[in-house]
Amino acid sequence: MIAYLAFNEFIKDLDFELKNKKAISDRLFISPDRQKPLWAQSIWYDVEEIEIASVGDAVKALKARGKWWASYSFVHHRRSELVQEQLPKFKIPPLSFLGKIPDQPMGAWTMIEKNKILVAANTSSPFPLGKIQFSEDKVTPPSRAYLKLWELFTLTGVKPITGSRCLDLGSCPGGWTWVLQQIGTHVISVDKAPLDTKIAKLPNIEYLKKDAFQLKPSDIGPIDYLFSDIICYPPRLLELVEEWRASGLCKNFVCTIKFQGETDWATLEKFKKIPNSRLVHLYHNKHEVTWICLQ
């Protein structure tokens, strides 16, 4: 048995992505069935469902499986408190942009009645619930932007190399461009509104004040990877990835696909047809998913 976790502000997104599902509280679903789901902020594998006596044979049970839980509560709040405050407690500090990710195992468990819980030693993350915090930079960056690609880039291995030729698409206040520009890339930077001036005056940034959409790959010649965390409907900037596709000039790609309104699955389901395509759901994103493409 799986459990998937929702994202708080993306219940109704996980409930419809999940099948053969039943829901165990508004933001936790068990399946038998081991899924992909876009909007599930954890995933608990092997799940086990243990009936319990007193806070006492929880605490014993849990022990018994792992040393690190975090835990879930939706009933039965102070009695699954006490049970927490007798499990080892861990303390784990901000990530640092790069940094190493924890390597110990975070199990996840939740009380669904008094006498019951729910317990998985195996999670999809080592953060607990999957929420994970970055020592973040408060003087440079623009906006907070800057925190999906730091996601991005220091858990999935995603990167450009040093000295790579990356294009930065509706690069305004500059966020994305200040990652990309650490991390020793050479930016050509587009947007109709300029850079942050702390920005613009570093090295190795090449703006353009253009319409991203009115930019053509020809104008540009080749790079090495695309990056997009432009304001626009998800069909239009498909349109957008398939012209420089098309246009063979840029095989990588990273980009937001942010929805206005409803989740636009018909064309999330176009972008995953994509060769080489992976959709993610960061815990930084907001109603949106990060789309790579990598050759």
Ligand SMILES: C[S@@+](CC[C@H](N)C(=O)[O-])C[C@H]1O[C@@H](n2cnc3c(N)ncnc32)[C@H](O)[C@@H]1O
The other form holds:
Amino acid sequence: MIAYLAFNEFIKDLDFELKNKKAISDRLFISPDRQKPLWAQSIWYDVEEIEIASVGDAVKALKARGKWWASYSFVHHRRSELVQEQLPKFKIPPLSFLGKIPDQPMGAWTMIEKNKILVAANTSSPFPLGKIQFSEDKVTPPSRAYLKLWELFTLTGVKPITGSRCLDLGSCPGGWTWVLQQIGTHVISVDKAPLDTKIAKLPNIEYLKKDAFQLKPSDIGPIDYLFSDIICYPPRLLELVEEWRASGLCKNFVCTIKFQGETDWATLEKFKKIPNSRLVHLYHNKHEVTWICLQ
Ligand SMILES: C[S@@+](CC[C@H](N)C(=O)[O-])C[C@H]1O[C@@H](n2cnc3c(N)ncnc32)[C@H](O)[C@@H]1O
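Okay, that's the form predicted on its own, but what's the structure of the form predicted together with this ligand?
After this comes the whole thing, all chains and molecules, with the earlier chain placed first.
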């Protein structure tokens, strides 16, 4: 069995996405099938259901299967706490940008009845229940949007090389432009609104006060990466991406597909079908998905 824990805000989306499943709680589903949902914060593999006679029994069962455990508690909170308190304590320091990802496996468990726990020593993330915490820069970046690129570059290895030419569409106030500049790329930063003044002053940033949808690929010329964090309807972003793909002037794309109201599943399917591409819901994504296309 595999268990899928939804992001708190996106339970409905995970429920919609998962097939052949049973709800264990409002947030946790189990299924015999290995699926790749976008809206799971944490996936628990080879889940065991274990009968326990006491708190000590649960501790023993968990310790026998792994060292570090994160608890998801939806009932029997105090009893779950008593178990968790007796398990080895872990202290994961906040992750630094491009820093080392913890390499120890992180287990996950939950108490489903007073005398029954669900346990998985192997989960999809080395972070407890998939929660990624960066050691944030609270001074320079003008918005918290930079955390999406920090996560992408640190955890997935997707990252333009130094000297790349990157287009950043919908760049204001400049969090993404700042990250791209910091890793040594040349950034063409486009928005109808101005960049934060301290970002605009940095070297290797060319700011264009333009509507990204009016900009033609030929106005910009060849680029290594197109980044977009524009707030717009998904079909509009798809049109823009198709125009750039057809131009042959850009091969790599990282775009946030944002939803207003309901998730636009039909457009997500169209993005998904673009060759060499994938969709991820980053821990730092809100009601949006990151589409990555690399050649
Ligand atoms: C979520 S913010 C981007 C945040 C940015 N990535 C950062 O790290 O600071 C979305 C931006 O899209 C811009 N935007 C919306 N429509 C646009 C358009 N047609 N052309 C250019 N920018 C647009 C908005 O002005 C807004 O600054």
